[in-house]
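Here you get one chain, nothing else, as structure tokens; it is the form predicted alone.
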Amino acid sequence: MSRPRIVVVGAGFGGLHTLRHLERRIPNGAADIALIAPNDYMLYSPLLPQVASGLLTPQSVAMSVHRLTRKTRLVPGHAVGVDTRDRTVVVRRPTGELAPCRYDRLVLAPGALTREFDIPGLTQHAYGAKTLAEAVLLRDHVLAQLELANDSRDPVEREERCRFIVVGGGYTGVETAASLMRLCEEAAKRYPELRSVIRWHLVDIAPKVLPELGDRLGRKALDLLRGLGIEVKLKVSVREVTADKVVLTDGRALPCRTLIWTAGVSPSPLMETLGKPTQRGRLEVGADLAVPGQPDVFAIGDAAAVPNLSHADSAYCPPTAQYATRQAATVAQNVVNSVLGRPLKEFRHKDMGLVVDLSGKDALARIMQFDLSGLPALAATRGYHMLSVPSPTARARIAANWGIRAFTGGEVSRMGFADEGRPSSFVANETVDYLDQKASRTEGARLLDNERERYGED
């Protein structure tokens, strides 16, 4: 009789746990393991605003697949469907061509994807904080507009290039504007025309930011935001996006040629491909985390709608790496379960409480049903990161970095990714063309004045 082969899509928080409890409680040789995921490394997202502001490093939060599992073989690519009937997920790898992966057992956890809206202009010229990707291409576009601007004389186009406008006040958005509205203080410092110029707005739909902290730590953390000097407009979104101006749903017009978008999330289209029940795109699954109908398939993290045993004011788990984390040690335990035969587990998980980095010295967190702010919630919300880690060489990194910044302070040098992507050596040979070009003009300009001499002549 042949192993089974154990398939994971996802290397999210999710899928990651889940093959680490895996490779635990599987013996060696009993199974193959196969993980199917665009990059061979987990992204700690929750710290992506302090790599957008240069408090760390990108390698920080990423953290190696091959280091952190032993018997896991990396699949890479995109998962882009699944047929249950022949048990194969469809990959498209990264040459682009289709590519199938058979599974015995398939745990779905590919987490979610920004969620867009059919608003004028936003996917064109908006910047998103999702990926690591992102946030280091935010960080050297928001540095470059600065050194634009100081470069300028225009008053209009330092407007624009100075004010950065936030969409979303949910934790990614409030930290990461926070984070770069520090970072925008830092270099100020070299430009100090500039600081009565530079803007930072925070703007969402719901009439309050964070809600999930409650009444008392949302409105803690809104003073916090306005005392940073960042205008936060509620219960207002975005009507149209151009190059140089954001237009509010409120009727202002802003000049503005920065939009970070961080509105919300939206589950991968990959679960619609099960032809199983979904709710608002995420795949519904039972209590132990098996598609209903489908017991070789489970689901966790942001694409499952996971019933919540623990609350019964709310029926599904909460998309949050929390949850996701917990969920893969439950559904790791049944994967093993259903191979031998054996009864499957509910997931019951107690929400253990939110934490929120405002960067500097200001945070908040809400543990076990205890409010913190100031120092001890910074104590709180940095404890509990490096516990989170799963990667102690990610953990050394994060602590490194956050010591330098503390008594060193921190860089605002850009690292060229906001230069079109290109490699320096083509940006030199720009240099060639236009000397090129010049050259061309010039004699274009001798040939035209021999041709009038000859002309004058007759």
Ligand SMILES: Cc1cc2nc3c(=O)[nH]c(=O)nc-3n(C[C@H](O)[C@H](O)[C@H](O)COP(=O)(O)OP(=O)(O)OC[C@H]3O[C@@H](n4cnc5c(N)ncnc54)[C@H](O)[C@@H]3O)c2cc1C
Second form
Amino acid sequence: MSRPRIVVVGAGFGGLHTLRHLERRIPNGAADIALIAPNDYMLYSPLLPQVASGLLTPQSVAMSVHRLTRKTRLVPGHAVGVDTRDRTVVVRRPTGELAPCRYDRLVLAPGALTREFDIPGLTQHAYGAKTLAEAVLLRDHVLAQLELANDSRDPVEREERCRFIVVGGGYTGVETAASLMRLCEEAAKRYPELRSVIRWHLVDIAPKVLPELGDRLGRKALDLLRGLGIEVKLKVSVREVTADKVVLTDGRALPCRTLIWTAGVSPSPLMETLGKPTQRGRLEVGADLAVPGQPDVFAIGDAAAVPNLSHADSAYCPPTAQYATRQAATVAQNVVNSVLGRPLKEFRHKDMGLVVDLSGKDALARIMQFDLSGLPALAATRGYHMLSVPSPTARARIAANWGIRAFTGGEVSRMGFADEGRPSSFVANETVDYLDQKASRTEGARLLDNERERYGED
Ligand SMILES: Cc1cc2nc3c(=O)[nH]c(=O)nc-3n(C[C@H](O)[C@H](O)[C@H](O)COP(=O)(O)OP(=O)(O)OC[C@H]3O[C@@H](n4cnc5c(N)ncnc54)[C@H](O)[C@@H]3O)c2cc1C
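The structure above corresponds to the form predicted alone; please give the structure of the form predicted together with the ligand next.
What follows is the whole complex; the chain from before opens it.
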């Protein structure tokens, strides 16, 4: 093979680190390296809850592919199919057209999507917390609910707008609930009347939160969440969601306009297009990360079922950033070995543990079986993120954001992303629309009469 074409799908933890390892191992010009990805950044998702709470700007968790790679050609778009016989990936470009991308070696790392469940109203009304856009939208939505509740005289509407339900007791749900709860506390300083109305709930069908932390730290997490004022309900899930109500499986119907769904992920549907065996949607690979019977295709990260050789108690590696990052080093080496006809290496990794930032000064960490809480855990959590973020620029941005918050406090202005319609200055002229409908002072008087009838004179 004169100049092999190596194609990587996905610019997340697995994909981006694979490219960086490949670039280091392959001499200039010896291979054509291409990345198929819808965005030109790697999302550092463990810090998304801090974007949702406004502690970090969105840019600080978006690591630029252009800054982090030098020899990679970006093919913008989504990979929508893999044809292993013709060694081609079908790409849907941002313009909507389909285009082929030929490969000699392929690394699939498209990650996972938020898992959908067959719960009436869930997809229409629930908010996700997995993408950058979702985090930014969530913050705006939560702040908008408080503003609207404060402006309303209807106690039912106030209750609906001030109740927030997070589903999922894993690290995403716990960190999202804790950081948004603190955002509400900060905002409520401007809305003292709402303080007694704001309610946060965390629900999970499992009997405990953060099972990865073990029993002792798990209980501590529960105490910390309850101490923050979050009502935690375990062994319960959601039966139905409407625009203004959430019905739980224990029969409780809670007036609520914000359900945040973090309960589980499902692997990218791209993996099914290969027609190879999958484990709950994750493409099965060998310990060398190659697809059995398909030595030119490799898969890693959340979308791959990788045998866990270092832990006898779990058959497959867990879907975490820690594993995707380590798998990237092995897959890059194996891609090079396979091109050169050398034997492939097996992937082995011992879990290093987990860090959980509960916002403010609260954090929990289990590192190599050592349990930490309070300030040592916060230091470990922040230190871990500083070491894991791949770009020095992003590291500086994140540290600066943390520093600015420590000295200046929180910012609770919303950006307008959650407003109805297209976010454009062209559609902002609602006064003109109003006049067009021939609304006049008579209309104002009619609305005032309605209010007086409902709530009495001011
Ligand atoms: C809020 C949150 C907090 C988390 N906290 C932690 C934590 O503390 N520790 C930890 O270890 N893990 C954590 N995780 C999990 C971690 O983010 C994932 O396990 C990790 O991102 C998986 O890496 P990946 O490369 O498989 O997928 P991703 O990092 O998700 O990357 C997938 C990439 O593929 C792209 N893509 C998707 N579909 C296609 C397609 N069809 N074609 C081309 N490109 C595509 C996506 O745009 C994305 O860039 C957290 C996740 C979330 C959401």
